[in-house]
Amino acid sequence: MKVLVRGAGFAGLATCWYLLEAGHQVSLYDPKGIGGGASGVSPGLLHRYPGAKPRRADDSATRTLLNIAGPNSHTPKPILRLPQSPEQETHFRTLATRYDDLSYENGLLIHSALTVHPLPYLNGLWSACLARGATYGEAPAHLEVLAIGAASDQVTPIKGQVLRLKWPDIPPLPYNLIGRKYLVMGDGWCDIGATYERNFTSPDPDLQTAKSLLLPDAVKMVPELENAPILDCRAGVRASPPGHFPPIIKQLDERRWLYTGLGSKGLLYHATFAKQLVSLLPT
C-alpha cells in the first residue's frame, strides 16, 4: 500500500521506518524539512525513568532506531536527576536499590542514559528509510499519516525554548543534569532548557523570555553559570495531548490517520507508538 507520512520529526520518521518494514511504499513530506520542528530542538536526553515518581520504562524500540540511524546519532552519557522534595529523594534512593543501572549520588544517577543528537539521528534514520525505497515529497497515496505535532487542532501547543551557554572555566560535568530544568553538557558549552510556555504570540526564539525562565534554575544547578555568555537561543512548539499522556493515535477518515501528542516524552516513546500505529493500518 502507498502511504504518505506528513511530518518529519521523531513520530514521522519512526512511522516511515515501521511502514517500510511492514512492506508499504512510503513517501515523507514536511514543509520544514527533516527535524525542522520541535524534534530538532529536543535536548536528546534518553533514559528509562520518567515522571516525578519514576518507574522503569521500555526504551528498547527507540534504542533500536538509534542503532539503525548510526553511531553519530547518540552518545552514552549518564544523567543525574536531582530530587525536588524529600519524598522524591526517598523514592530515588529506593529505586536505586532495585536496578543495576542506577545509583544514588546526590541524586538518581542513571548510568544507562544516552545523549541523542536529534538532527544526526533523524537524518540517519531518513537515510536508512531511503535505502529501503522511501521517497520525499507529496505523492498520491492510499493512506496518509499525519505526524504533524502541534499543528494538529487536537492538542495543546507548548512552546519550549533552550539556551546555549558558554561553559565557565571549571571542569565539565561527567553527566547531564535534570532538576527543575535540564542541563546538557557539550564541548565548551551547555544547553539549558526547556521553557514550558502555554501563552505565546510567536513560535520564534524570544531571548528575554528564555533568560528570565531558564537562567535562575540553571544557576541553582551550577552557580558558575551566573555570568556565562549566551551563545544561542532555540525554540520549538511541542504537542501536549489532553490528559498529557498517552499520545493520540486515531483514524480520522477512510484515508487519514493522526499520530501526535507525544509532548515531552517524544524521544522515549515515539518508536513504540509508531509501531503500534503501523500495526493498526490495513495491509
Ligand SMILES: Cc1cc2nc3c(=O)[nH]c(=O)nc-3n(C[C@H](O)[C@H](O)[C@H](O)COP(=O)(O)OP(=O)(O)OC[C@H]3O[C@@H](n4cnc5c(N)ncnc54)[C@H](O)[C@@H]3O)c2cc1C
Contents of the next structure:
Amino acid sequence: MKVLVRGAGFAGLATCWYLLEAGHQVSLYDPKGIGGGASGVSPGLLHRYPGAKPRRADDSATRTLLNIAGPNSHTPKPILRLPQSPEQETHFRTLATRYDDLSYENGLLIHSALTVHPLPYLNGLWSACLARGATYGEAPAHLEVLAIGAASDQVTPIKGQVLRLKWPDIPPLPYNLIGRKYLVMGDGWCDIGATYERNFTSPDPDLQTAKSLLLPDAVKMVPELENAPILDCRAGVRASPPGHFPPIIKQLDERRWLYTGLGSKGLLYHATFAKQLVSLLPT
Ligand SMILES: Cc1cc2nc3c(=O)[nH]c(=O)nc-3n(C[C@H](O)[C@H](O)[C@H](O)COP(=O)(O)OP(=O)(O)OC[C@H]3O[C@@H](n4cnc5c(N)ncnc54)[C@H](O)[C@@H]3O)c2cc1C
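We have the form predicted alone; now please give the form predicted together with the named molecule.
Next comes the full complex, this chain leading.
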C-alpha cells in the first residue's frame, strides 16, 4: 500500500521505517524538512527510568532505530538523577538495588543512558529509509499518517526552550544531570533545558524568558555556570496528550491516521508507538 507520512520528526521517521519493514511504499513530507519541529531542538536525553517514581521502561525499539541510523546518532553517557524529595531519594535507592545498570551516588546514576544527537539520528534513519525505497514529497497515497506533533488540535502545545552555555574552566562532568532542570554535557559547552511554557505568544526563542526560567536552577546544579557566556537559545513546541500518557494513535477517517502526543518523552517512546501504529494499518 502507498502511504504518505506527514511530519519528519521522531514520530514520522520511525513510522516510515516500520512501514517500509512491513512492505509498504512510503513517501515523507514536512514543509520544515527533517527535524524542523520539536525533535530537532531536543538535547537528546534518553534513559529507561522516567517519571517522579520511576519504573523501568522498555527503550529497546528506540535503541534498534539508533543502531540503524548509525554510530553518529548517539553517545553513551550516564545520567545522574538528583532526588527532589526524601521520598524520591528512598525510591531511587531501592531502585538502584534492583537493576544492574543503576547505582546510587548522590543521586540515581543511570549507567545505560545515552545522549542522542537528534539531527544525525533523523538524517541517518532517513538515509536508511531512502535505501529501502522511500521517497520525499507529497506523493498520492492510499493512506496518510499525520505525525505532525504540536500542529494537531488534539494536544496541548507546551513550549520548551534550551540554553547553550560555554562550559567554565572546570573539568567536564562525566554524566548528564537531571534535577529540577537538566544539563547535557557537550564539548566545551552544556545545554540547559528545558522550560515548560503553557502560555506563550510565539514559538520562537525568547532569551529573556529562557534565562529567567533556566539559569537559577543551572547555577544550583553547577555554581561555576553563574557568569557563563550564552552561546545559543533554541525553542520547540511539545505535543502533550490529554492526561500526559499514552501518546495518541487514532484513525481520523478512511484515509488518515494521527500519531502525536509524545510530550517530553519522545525519544523513549516514538519507536514503540510507531511500531504499534503500523501493526494496526491494513497491509
Ligand atoms: C526544548 C525541548 C527539549 C526536549 N528534550 C527532550 C529530551 O531530552 N528527551 C526526549 O525524549 N524528549 C525531549 N523533548 C521532547 C521531544 O522533542 C518530542 O517528544 C518529540 O520531538 C516529538 O516528536 P514528533 O515527531 O511527534 O514531533 P515534531 O518533532 O514536532 O515533528 C512534527 C513535524 O510535523 C511537521 N508538520 C506540522 N504540520 C504538518 C503538515 N500539515 N504536513 C507535514 N508536516 C507537518 C512539523 O514541521 C514538524 O517537523 C524535548 C522537547 C523540547 C521542545
